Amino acid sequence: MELLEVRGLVKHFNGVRALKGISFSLREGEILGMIGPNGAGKTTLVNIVSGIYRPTSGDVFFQGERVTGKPSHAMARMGVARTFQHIQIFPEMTVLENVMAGYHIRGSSGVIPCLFHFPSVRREEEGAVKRALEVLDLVGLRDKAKWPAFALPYGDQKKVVIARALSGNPKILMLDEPAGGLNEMETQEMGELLEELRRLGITLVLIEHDMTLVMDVCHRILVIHHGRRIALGDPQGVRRDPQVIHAYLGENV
């Protein structure tokens, strides 16, 4: 089933055109790559399907539903979430703290109920809590869940800002670059991740220069070049078209 389906994105920027009018359907349970040059607008797509830009043109519809031009809160409580590919953490919050606010999209206690502890309010406090010692099991972080977070690895930062992103249980979760700056062993242990996030069922958007990662955990690839949509399909199709491969990839790939 289509779970996200993007028809003709077009975005310009004082006059630029980032995006060149892009089409393109996302599978319920699979993980789509999206790769091609630094400035070709994988990101800006990301960010309109997210809801952080509006399209110039064009439409984004999720779950059947248009939601062109929704905010991005109002796409993360539908489902839709995201990380982005500077690390973005509170540094010195402890690790279970800065997986808890991504929880906060589920909330519904007002001010009033804060300020005076409403039995509401400690209700999600303690659904917060669970729910981030969840995800940090399931990214093998929950023995250090009290840690400053600023204390963890650059590789261990990498994973909370991903649990923090599953706290709000995503239907669809975009991953801007989560192997950059990863070493072998711990891209790695970003693939089983991945494997295990989509097994779930979550589904993924990879943007991502690693090609050994692409290709080994991705079902279909997306290739942007200068704004516009050169390929889509299979891992080994894409390897194999000479538009790709002029454009991207390079003769020895």
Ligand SMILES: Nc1ncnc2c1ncn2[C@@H]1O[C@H](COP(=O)(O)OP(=O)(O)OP(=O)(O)O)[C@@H](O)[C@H]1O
Second form
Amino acid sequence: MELLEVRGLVKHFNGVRALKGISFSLREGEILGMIGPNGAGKTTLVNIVSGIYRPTSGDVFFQGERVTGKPSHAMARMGVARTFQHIQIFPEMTVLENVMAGYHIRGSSGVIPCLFHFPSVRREEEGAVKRALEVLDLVGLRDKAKWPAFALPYGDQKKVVIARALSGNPKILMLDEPAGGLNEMETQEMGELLEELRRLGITLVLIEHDMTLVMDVCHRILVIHHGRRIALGDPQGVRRDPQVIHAYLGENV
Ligand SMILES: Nc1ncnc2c1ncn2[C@@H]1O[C@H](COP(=O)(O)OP(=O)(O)OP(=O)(O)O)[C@@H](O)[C@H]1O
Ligand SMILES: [Mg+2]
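Show the form predicted together with the ligand, please, the one above being the form predicted on its own.
And the full complex, kicking off with our chain again.
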């Protein structure tokens, strides 16, 4: 089944034509790679799907419903989560607090109950801690929950932001360069984590420049060049595609 469909997305930033009409769909349970040279439009595409930007034209459908232009908190509540290319960590806060910083999208208590410490707030808080510990367990960091985030190696910090994205229990998780800046060992661990998430039923979009990781874990790969889709298919086909080699892989493989 198709979980997400993107039709003819165009995005202009003043003079810059970042996306020139991109279409693709995301199948439930797959890992879809998204590759292309710097400035190709990958992050812009994720920003539109996750509701951070409105497209200039084109549409996004989630589970058959048109969701074009819905704000990011609404998309998150529907089950579309993402991580950012530039790691967003609060260094002085604990690992647990960093994960809980993502929990507010599920919180339902308003300001007044919070002010008066109503039991509903305490229950919500306890639920948030429980969920944060669960996702930390999933990424292998439960035993470091009390550590300040700055004390973790970079690879673990990247897992913390993934845990935060997971705390809302997403159906789709879009990861913008999760292996960027990681060493070989950390990259391999990241690949294992992505496969584990997929086994748990989360559909993944993986923007990544590390071709070994992309070729290893992705079922299909979407190649973007100058705001256009130049290929979409299985890793073997994409790797051999002359247009892809010319535009991108030539210098990367
Ligand atoms: N908020 C913005 N304002 C103006 N231009 C933007 C904005 N965001 C992206 N762009 C431009 O849109 C184009 C696509 O950028 P985008 O960040 O989507 O590329 P990318 O494929 O993610 O590249 P990279 O691999 O370097 O992360 C670039 O020319 C970029 O400068
Ligand atoms: Mg980018």
